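Only one chain comes next, encoded as structure tokens, the form predicted alone.
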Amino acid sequence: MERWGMFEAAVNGKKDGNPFLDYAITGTFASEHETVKVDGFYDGEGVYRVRFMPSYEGKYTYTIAGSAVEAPVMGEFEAVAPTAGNHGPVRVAGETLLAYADGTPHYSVGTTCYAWVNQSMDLQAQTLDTLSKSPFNKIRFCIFPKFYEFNRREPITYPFERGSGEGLDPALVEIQANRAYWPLEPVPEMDYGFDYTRPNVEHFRRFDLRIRQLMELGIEADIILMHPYDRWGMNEMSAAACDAYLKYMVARYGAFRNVWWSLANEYDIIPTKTAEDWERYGQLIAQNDPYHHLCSVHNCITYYDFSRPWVTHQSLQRTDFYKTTEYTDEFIEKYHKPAVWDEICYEGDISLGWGNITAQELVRRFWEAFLRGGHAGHGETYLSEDDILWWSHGGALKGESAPRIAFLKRILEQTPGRGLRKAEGIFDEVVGCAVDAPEDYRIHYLGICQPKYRMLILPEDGDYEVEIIDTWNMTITPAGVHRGATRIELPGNQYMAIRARRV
């Protein structure tokens, strides 16, 4: 086992009654550096699994016990050095920054594919192939199926076993699925007869596979646990069923190093949930996750109180159509936690305003977010004859923003030290500087402005290498070595930036 890998023990146990609720199983893992107790989970057919992520190198011993098994199971393994590409889980670093456990800075360059794991297996494979060639190191997606514009098909599996709804009329399902609903119109629920105390292991095994494949690609899996776009009654689960579902999720996925928890997508428009519910959910995740993965909750209209102790970072959706990531430094100053913009409108051409901005505007919003010390997420919603939109289904990318985001990511990774923060600039620019060397490394981003030259005021006590960055055409042009006040000639185009690095 490598450090930050996932050890899994599978043991046979009791299967009478309801094994998901009636029995418990835990694993205790000990080394000279740590002792960690984790919950296991029932995976069907009399099999219980216990998963563990070692945070240190060295010998570990373990004991698996509980009412699910007749006798404890014991063993040991060696945790060795991590292989290339394994930097450990992402953590909060320096209050408002993100870094992997080994100290490598993490710039969250995300994307959104809400329902990709509920599509056909061929489409899922295409999505993974696209991701393998993309700049994205985080993807947001739902566990529950989604019913919304362009999302009318039934999923390939459901997250819970069926009970009394086995006789549901397929014709009625088809009629309801094809009916046109306005985006915020309540969707009539249908009695599928789900037993919310019995997870459908076939559904979750597929998510096991996909999360592991994302991990192998170096992509963080930002798992959305609940959302409002429901026609199957999952938002009607009782408090006890919700708590059991969340504990099951932590037991099943907590040992993957690439997991983030998102309590909800657009929590504030789920009418069946209260503020007390969200607080209970957040505290339950924090108490049951021994690895303390990143955890937040995502808004539609009303931002959550990110000062809550279980919230590790701010998962943000813009609430103003025009001004979005320009608020990044204000949120950082208010909450003193990393600001991750998970929805800033999507590149596309659908009729809905959140899904028809240009690639140029999406890329501009990315630059604003990162130079102000935050992070940003991508999405794509181009119409197509097959109704396959990346934002929900995955598949192939059609837009122009992804290569420009890859270019930005390469520049971000050249930042010395732990990352960027906002620095002072004049009114028509945003300036980002290196957190650990603010006078030695700066990027001046000009956005929609198009000056033919810029007066750059550099320190007098050293020489600076100056470069002109065309963020849209993805070029970096040397502009000489300077100190003090200097005039930098520019091409007079939009989306330009100037980088100054101390020699």
The other form holds:
2 protein chains.
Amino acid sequence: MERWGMFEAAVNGKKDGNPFLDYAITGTFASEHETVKVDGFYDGEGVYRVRFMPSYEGKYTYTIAGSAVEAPVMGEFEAVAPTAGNHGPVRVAGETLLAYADGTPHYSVGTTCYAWVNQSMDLQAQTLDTLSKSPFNKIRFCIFPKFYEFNRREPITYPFERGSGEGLDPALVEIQANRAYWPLEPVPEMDYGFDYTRPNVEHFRRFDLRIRQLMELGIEADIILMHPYDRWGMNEMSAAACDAYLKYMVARYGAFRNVWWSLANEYDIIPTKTAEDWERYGQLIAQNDPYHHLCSVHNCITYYDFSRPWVTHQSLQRTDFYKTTEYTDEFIEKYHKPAVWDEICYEGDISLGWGNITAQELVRRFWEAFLRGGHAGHGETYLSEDDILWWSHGGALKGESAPRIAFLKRILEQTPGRGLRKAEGIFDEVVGCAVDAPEDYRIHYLGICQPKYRMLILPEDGDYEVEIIDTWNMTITPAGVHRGATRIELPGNQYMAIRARRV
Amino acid sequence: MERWGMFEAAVNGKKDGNPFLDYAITGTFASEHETVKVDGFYDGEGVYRVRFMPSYEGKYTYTIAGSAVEAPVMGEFEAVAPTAGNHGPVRVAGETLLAYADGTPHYSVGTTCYAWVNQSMDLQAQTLDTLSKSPFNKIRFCIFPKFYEFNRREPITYPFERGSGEGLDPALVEIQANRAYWPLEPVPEMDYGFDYTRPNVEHFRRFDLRIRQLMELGIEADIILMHPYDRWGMNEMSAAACDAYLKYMVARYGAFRNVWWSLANEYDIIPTKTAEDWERYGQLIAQNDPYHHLCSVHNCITYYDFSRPWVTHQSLQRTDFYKTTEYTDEFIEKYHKPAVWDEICYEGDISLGWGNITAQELVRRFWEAFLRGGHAGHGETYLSEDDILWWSHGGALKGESAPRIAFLKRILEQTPGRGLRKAEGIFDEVVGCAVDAPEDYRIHYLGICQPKYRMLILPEDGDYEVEIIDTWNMTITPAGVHRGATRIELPGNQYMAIRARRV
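Switching conditions: you have the form predicted alone, so give me the form predicted in complex with another copy of the chain.
Below is the entire complex, every chain and molecule, led by the chain shown above.
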């Protein structure tokens, strides 16, 4: 066991009745530095699992007990130093920044494959392979299946058992091809007969596997707990069933260091949920998650009230079509919480405006977000003969933005200290500076402008090493050491930046 | 004489004292339809001129009188039907649209050469030649010389006589090369000795010529009466001198049908002028101009109060760096006056953000402006070895936007009825419709998006001829006749539009 690793105890217990509802199991983990009580969960076939993430090194003892087992189970383990690549969970650091628990700054360079864990196993393997070669250190995905444009096939498993229902006619499973684009034709009414009190463990075991594999790749799993793209009636679960589902999720996935909780995607267009529901969900997670993983709610039209105490960061979707991440610093100033742009339109060529911007524009929005002190997420929606679109299904990347985002990420990681924030600049540039050395490390980003030269006003009291960064062609070119007002020659292309570092 | 042509009577009169101040001359023109009294002006060497634009066809009689002449001069002329290309002055039509006096809709496709009439005569000739081959039907330019980046040479003439002053040392005229870029070095203090009560008629005769030539080319002359780029002290003229100057301008140029009055460029950064000054200037022009030419005030940071009764239209400079003409319909709704974007950044590659956008972006801003019911102006600021930049000096166009603006203009002129306004559309498109046939003529503009297809919702009760417009490559491709929800295949490029016309 390593610090911030995932310890798991599997114990046999009662399986009569509905073990998901009828029995409880908890684990109490104690070391010199912490004592933590966590809920376990039922994993079918009489097996209960209790998972725990040690936040410290050293010896831990544990007791597993509850109505699910005849007698408590006790044990111990040693948590050792984390191995390379394990920096612990991501936390809010310095009010508006993110950092891993070991203090390493975290620049959240996300991507989105909403339904990838509900695709074929081969496609999931390809997605993981793509992710392993990508710059992305966070991925957003849903637990529930998704019904939407390009997403009209049934998932490979459902999150709940179809206990008492009529059962599903296999002939109806392949309802219609994905190629039924918007506007959608009506779909047949079906009674799936879900028993929302019985999670389908086959479904969640696959998520166990994928979240663990993401952890091993150093990728945060931004788990979307609910969403509006429902044809299965899951948004009509009772409040009690919904709360039980959320507790099950926390018990099952809370011990993975790479987990973030996203209460919902586009919460505000789920008609069956009220403001009180969202508050109750948020508080439930905050109270049940002993690790206090990052937790937020993602909007469609109306931003959530990010000032709520259980909201750790701002999970933002752009609401203006023209200005997106340009608002990053305004959001940071408003809520004093990290700003994470989880939807700023995707590189692609589908009909709708959220899925047909160029790679250049997506990369530009990334630069705006990070230089203003925020974070941004990618997605890709290129039409494909096989109807596999990265944004929902995963698979392979076809676009041009990912290598440029990787280039940006390497530059972000060169920031001295804890991170970046917006600095004052001229009206036509975005200037990011190191929060811990605002005068000594600055990047001037020129976006869509294409100047052939730039007048740069450097401080008079020191020498600055100036570099020209071509954010699209991914080059960094030295431009001498200067002080005071300096004319910097540029190639006359768009998407240039100038970095000035005090010598 | 043709209707809306310029009638001019030259009479000899008194030349002792200061004829600009000491004597008055007016003309009274009468026909069956109108009686108009206009001020004449002194043009040096004992000659007074009285200019008049007949607004009707038919016989006119006139009387020229005043203290400048010993006895009234009378005469008559016949105003005949206008020749081709003479549509009369541009007026506000239908509250927020523009039209020529003969009813022809006017889509104001402007450009900007602030100081072109103060450049060498050869360069001015080249500018006129360029304009004659361009799509532009309006040009903004200054009367006063301009001192600014790339504008540090003295003008070929000054607008006022240097009557009582010390005179100008010829060695100082070429103060420094234009190449003294920002930040500007200090310039020597000079006493030009201007007599602001004595317009320099040589200066204004050249403007006579240029405004007439523009008129013959069908180009509106958007005359900028004041501006902040002053090193000659003209912004320190007394209120009386300023009012006399404005009256002189109205008397001299009001009878040209193509004149628009722009009280100032960037009025709000002229520190010597107060809000009361601007109001007095505006009212003075409204009261003295019998033709009520279009009149507005152009901002830098703060928009003028366009609700003032003498303001005919909104002369807009973008104040947000990212969203510019996207605000067109909001301005129209706010003031119910035509929205004319006179500065939305220029195609070019100089250091500052107002002068280094791409041709693609400038053309995109034009489409946004016109489809939302407004108008837009062009400018070009490409660096040049000879320091001739179109935006200020004129000369030749080097960029790529003008042919695309010409293409847009041809499409605008195909609009049935009086013009365009914004229609409701999906969030990722701008839809312009014909104000007189909103359901029957619509253009969906997709801007920076690059969809490979588009779901178009046409009315069910009629057939629509659909065309794909590539606004950059300047092609119009038929895409069939459709009704209802229709999938339109697109090439997957940016800057596409779809036009639907009821058959």
